[in-house]
Structures are given as C-alpha cells and as structure tokens.
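Take a look at this single chain in structure tokens; it is the form predicted alone.
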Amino acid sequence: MALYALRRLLGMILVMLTVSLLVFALVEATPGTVAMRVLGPYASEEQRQLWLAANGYLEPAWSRYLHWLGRFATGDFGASIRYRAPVADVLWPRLGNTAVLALWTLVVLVPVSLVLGVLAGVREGSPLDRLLSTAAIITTSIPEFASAVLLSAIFVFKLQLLPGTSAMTDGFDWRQLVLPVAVLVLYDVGYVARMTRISVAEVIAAPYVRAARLRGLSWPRVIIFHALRNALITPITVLAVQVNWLLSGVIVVEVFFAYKGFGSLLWEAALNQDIFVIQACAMVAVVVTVATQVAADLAHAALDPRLRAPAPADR
C-alpha cells in the first residue's frame, strides 16, 4: 500500500509540474502582454520596459519559470490587477466560501445518491428501479441555470420563503445556502445515483454474492457486508470527480446567486483579464483536482486489494 501511495504521489507531482509549464507558457511566455495588462494600454514602451526589468521579465524563460514556480509554492501569487491587492488575500477567502458550499452539497449529495443508487441496483428491473432511473435522467438533463431559475421562481418569487441572492453581506446565513446547494444537488444526484446503481447491480450478479445467499445469509447482511465494499469503488471515483466540479465548475451557480466563491472569482478575473488571479485559480484548481484524484485512487486501493498487490514476476 505504501509503494502504491508513493507511485500515486510521484504521478501527482509530475502532473502538477506539467500543468504549471502549460500555464506559464500560455500566460507568462509573452512578457509584453503581461506588462500591458498590468500597466494598461496607455502606458508607454519605456514604462513597460522599466516594469519588465523591475519584475525580472527580461531574464531567460527557464529562469523566470523557476522563480514563478517558487513563488507559487510559497503562496506568492502576485498582485491582482482588478482588486489592487495581493492575489492570496482575495483567493483564499473565496476558496473558503466555495469549500463551505461544496461541503454542504456533498453532505446532502452523498447519502441521497448512494441510497437511491443502492435501492435501484438491488431491485434492478423493478418499477422502483425504472422510476429512480427516469428521475435521475431528468434531473441530470436539466442544466444548472435552468434549475436555478425554476427554484428561484418557486421559492423566491412565488412562495417568498428564501432569499434570491447568496452574497452573505450580513454574515453567514444558512438560508442563503439553500438554493445554491439545492441546484447543485439536483443536477448531480442523478448522475452519482446512476453510477452507484450500475455498480451495485454488477456486484449483486457476481458469483460470490449468490454463494453467500446459498449459505443461508440474510439479504441485508449480504448487501452490507459482502456487496457494498466492492460496489462502492465506482461511486468513490465518481464523487472525487464531483469535488473537482464543485471547485471550478460552479461558476453558473455562484454568479446566478451572487455567491462570492472561487468560481465567481475566476469569472470576474476572466472578464477583467486579471492574469495573476487566473494563474492562481488555475494552479489551485489543478492541485485540488490531482489531490482528490490521488485520494480516490488510494481509497479505491483500500477497497480493492488487487490494486495494491505486487505484480507477478515474469517467468
């Protein structure tokens, strides 16, 4: 297990270094463009050259990349063009807000989707299975902006039960989280439930499950102690992907509800061509994505001993 974890960690570092090279090449490879974005289009050529020299942009590309990577590793992301403040001061609070939104989304999403998926998989082909599968397809087919409009029309304008924005201007308010969490759960619960259903149905059809039933074990005991261990492998991998989506793929939800999170920060940075914020968001998203994928692989290996077993020697 330790060797498997080490290999995954080395792979994680390699992926992050590769992506960092791509980000640097796309944004930092043309220093003149960076200077123009920072100083504005009306800065003179002399002012741009002075800024480039003061910030080390006249050094060779490999040297600039190493310095750039070192600053990122220590949390120095530069200064935001739009906010006129260090990027870290803007990024970390926004990332924390998205973490709160993602946490409550997962708190609702994980148990609901797993329970629905297990119920459908255990009763494959039954009316309950068909009902849950149809509902899952419908909810997954509705994009976030459509469900956000629908839920706002019902709970904000019609029933007037919930606020229409989630800016949290007066401090934390759980009522302002209800609609964003509901939109995210509604969109994703069907997908995770369907993947869980497929995995459970495959495991139940396995010979060892039938053998356990023939030995006289009760059906709930077979499901809980024999089938779920292997059936959870696929859902865990799927949920790891959902964490990545919750980090950077919730732009529509955060912008719609005026939620000050990571997704809306990335959207604002793109609109204002705030290149240092874009760089920081890209690198943070990559770190979280790779880290969650490695965690999912380790959990996968813990559930499936075949993955951590040494490969047989060639004869």
Contents of the next structure:
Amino acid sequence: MALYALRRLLGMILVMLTVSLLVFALVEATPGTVAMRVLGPYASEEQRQLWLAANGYLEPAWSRYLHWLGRFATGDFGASIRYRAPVADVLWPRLGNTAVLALWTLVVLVPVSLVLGVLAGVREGSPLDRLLSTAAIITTSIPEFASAVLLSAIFVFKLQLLPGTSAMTDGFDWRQLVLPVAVLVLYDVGYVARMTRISVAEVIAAPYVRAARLRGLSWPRVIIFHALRNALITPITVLAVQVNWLLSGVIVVEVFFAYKGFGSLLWEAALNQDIFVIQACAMVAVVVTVATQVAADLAHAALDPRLRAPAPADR
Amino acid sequence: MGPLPQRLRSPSVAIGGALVAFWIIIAVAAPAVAPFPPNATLQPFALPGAEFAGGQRFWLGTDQIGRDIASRLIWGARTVLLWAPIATLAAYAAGIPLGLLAGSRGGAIDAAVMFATNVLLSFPVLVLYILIIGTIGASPLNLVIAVVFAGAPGIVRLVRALAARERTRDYVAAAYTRGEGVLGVMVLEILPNIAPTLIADACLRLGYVIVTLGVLGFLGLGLPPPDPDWGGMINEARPVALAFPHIAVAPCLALVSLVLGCNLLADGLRDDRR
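With the form predicted alone already on screen, would you show the form predicted together with its partner chain?
The complete assembly is shown below, putting the previous chain first.
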C-alpha cells in the first residue's frame, strides 16, 4: 500500500509540473505580450523594455520558469493587473466562496444520488429503476447554463420565490445559494446515481450476496451490511471525477448568478486578459482536481486490495 | 449487447434520431423556413406570437434589439450543426491513431501517450477551454483546436482500452501470422471491430461538443457576433433575461433538445444496460 501511494504521489507531482510548464508557456511565452498586457496599449516601447528588465523578463525562459515556479509554490502568484493587488489577496477569498458553494452542492448531491442509485440498483428493471434511467438521460442533457436560465425563468420570473443573482453583497443569504446549488446538483445527480446503480446491481448479483441470503439473513440486512460496503466503492471514485466537472459547472453557475467565487474570477480574468490571475486560477483548479483524484484512488485502493497490484501489461 | 439492426429499433434511437434529424432538416432548409433574416432588427422585445406589420408573426418573440428569435434559432442550427461535427471529427482524427498506437503497441509509446492524456485530463474541462481560447482568441478554427485538445485525451483512452482488449484476441494473432504488418492489423483488423463502440461514443461526444460550443458562447468566448449561435444568443439575452425570459429560454430549449437527441442516440446504440 505504501509503495502504491508513493507511486501515485510521484505521478501526481510529475503531472502537475508538466501542467505548470504548459500554463507558464501558454501565458508567458512571449515577454513582449506580457509587457503589453501589464502596461496597457499606450505604453511606449522604451517603457516596456524598462519593465521587462526590471521584472527579470530578459533572462532565458528556463530560468524565468524556475523562478516563477518557486514563487508559485510559496503562494506568490504575482499581481493582478485589473485589481492592482496581489493575486493571492484576490484569489483566496474567492476560493473560500466557491468552497461554500461546492460544499452545499456535495451535501445535497451525495445523499440524493447514492440513495436513488441504491434504490434503483437493488431492484433492477423496476419502475423506479426505469424512471431513474430516463430522468438521468434528460437531466444530463441539460447543461448548467440552460438549467440556470430555465430555473430562473420559473422561480425568479414566474413565481418570484428566489433572487435571480447571488452576489451576496449584504452578507451571507441562504436564499441566494438555492438556485446555484440546484443547478449544479441537477446536472450531476443523474450521472452519479446511474454509476451507483450499475455498481449496486453488479454486487447484488455476486455469489457472496446470494450466499448470505441463503444463510437466512434478511434482505435489508444483506444489502446494508454485505452488499453496500463493496457497492459504494465505485461511486466514491465517480464522485472524485465529478469534482472536475463540478469545477467546470461552477464557472458557468458563478458567472450566471454573479456569485463572487473562483470561477467568475477566472472568467473575468480571461475576458480582461488579466494573465497572472488566469495562471493562478488554472493552477489552483488543476491542483484541486488532481489532489482529489489521487485521494480517491488511494481510498479506493485501501478499500479494494485488488487495485494495489500493478496492472498486468496485457489484459 | 443485441445485434445492431435490433438496437436500431429501440425507442431511444427513434426519439433521439428524430430530434437530431429535425434540427438537421431545419439547418439545411434554413433559408426556406426562417421567416425573417436572422440579423434584421425589426421590433424590440416582442413577446412570442406577437404580430408584425404585414401579418407575419414573431412565433418566439424578438430580442432586445428587435431580431426575430425563431429565425436566429433556425440559422443558429446551421452554425452548431456545422462546427460541432467538424470539431468532434477532428478530435477523433487525433484520438484514434494515438489510441490505436498506444493500445496495440504498448511499451514506451503507450506510456508517453498516456502521460500526455493524464496531463490534459487533469484540467477541469472548462478551465482548459478558457485557457486556450483566452490565449489564441475565439474563431471557428480556434474552437476546433480547443475541442481537439480537450476532447482527444478521452478518445485516446477509450480507443487504447478497446485496442488493448482486442490485441490479445485470436484473430489479431492470425492476422500477424498471415504476414500483415502492424499498421495493417491496426487499421484493417482492430479498427473495424471497435467501430460500433466508437460510433455510440461519437454521438455522446457530439452532444458534449454542442454543449461546449453553447457554454463558450454563453461565456462570451464563442463565435464572434452578429451571426446567430445558440450559446451566444443566451449570452446576449443575459442582461434582460430576468425581465424577458423568453429571449434566453428559446435558445436553451433548442440546445437541450439537440443534446438530448444525441444522448438518446448514443444510449440506444450502446445499449450496455444489463
């Protein structure tokens, strides 16, 4: 297990280093453009050269990358062009807001999708199962921006029950979280429930479950104490992969509802060419995605010993 | 998995096929079915069904600068049904050879290809799109490039897994024994055998790409205005969406119906439900 964990962690670091190289190259490949972005279109050529020299941009690219990486690792992401403040000061509060949004989304998403998936998987082919499969196809076909528009049209315009923006300018207000959370849950719930259902149905059909049943244990007891332990391993991994999609969805939802989170920050930065903010947001997003992925893999391996062995080359 | 002709008769395929066919017909026949020119400014904020001079109606209303929404949806179908399939095919054109190579050869090539997919897949998809489009700018060609980078890794992994499974089958060994080369085995033996799975997967991915074009348009990073594009229409409607929801709802429903069509087609063609 320790060896497996070490291998996964090393792989993770290698991937993140490559990602950092890509992000650096994409944004800072040409120092001239960087100077143009930072100083604005009206700066003279001489001013740009002075800025480049003062900020170490005349050094070779590899040395700039190493410096950049060193500063990045210690939490110094440079200064935002638009906010005229260190990126870190802008980014951390925004990330906190996004964490609140993501937390509430998971609080709703996880129990609802697992319960639906288990209920459907326990009785394959039942009306509930079919209903769930159909509903899952429909909800996963409605991207976040579409459900945001549709839910706003119903609950904000027609029924006037909920606020249409979630900027939280007057402090925390749970009513402003309802629609963003609903949109994110709606898009993901079908997929996670479906994956849970497949996993549960597979385990229910396993010989050991039948054996437990034949020993005279009651059906609820078999399901809760024997089947679910194994059946819920897959959904854990699925949920971790979902973090990747959740982060994409968060961008759309935050932009739509004007929620002051990390996603809307990245979007504003992209529209305003606030390059150091773009860099920092992209790196943070990748770190979160990869770290949850590795954590889920490790949890998965801890629960299922078969996964710890290196995969056979031919299968 | 049932034989293909049988799967083609499933209700998912019928409904999904009908939805997709509807939009294809609309897109092809756009000049004939659109009641107004898509960019003509006629009468702002008309509600659905409102009458226009000359007895014509705005069936879905008009937007804030007075363009007929129905006509823009109809012409917008052309944009999405042109660029989404092109982008999807481009992603497959990049993903299939790499996946076949990695899956049927293994070794160092496999490791290198898999590492590259790992790197690209560690980005949240939309972050990758924003990075690429934010750097190289929004144009139809750049959207295709972005879809290739974001979409190909998943295709590579799928093709690789399928090819690795096929590689140990007897018919592949037989082909090598007959004297077929590596390339011949990949293209003539393995590819036809994994094609049905890939076709179902392509429908699903086409749906994703349609959503992606919509999301990018919605974020203002899609195809440049004024020509209609569904995501862009939603983006333009956003400032007035809370007062005039019909302007944003119509393109949403159009997009959802097309994506649902693709997903139902994929579901019916794959049909791995046990």
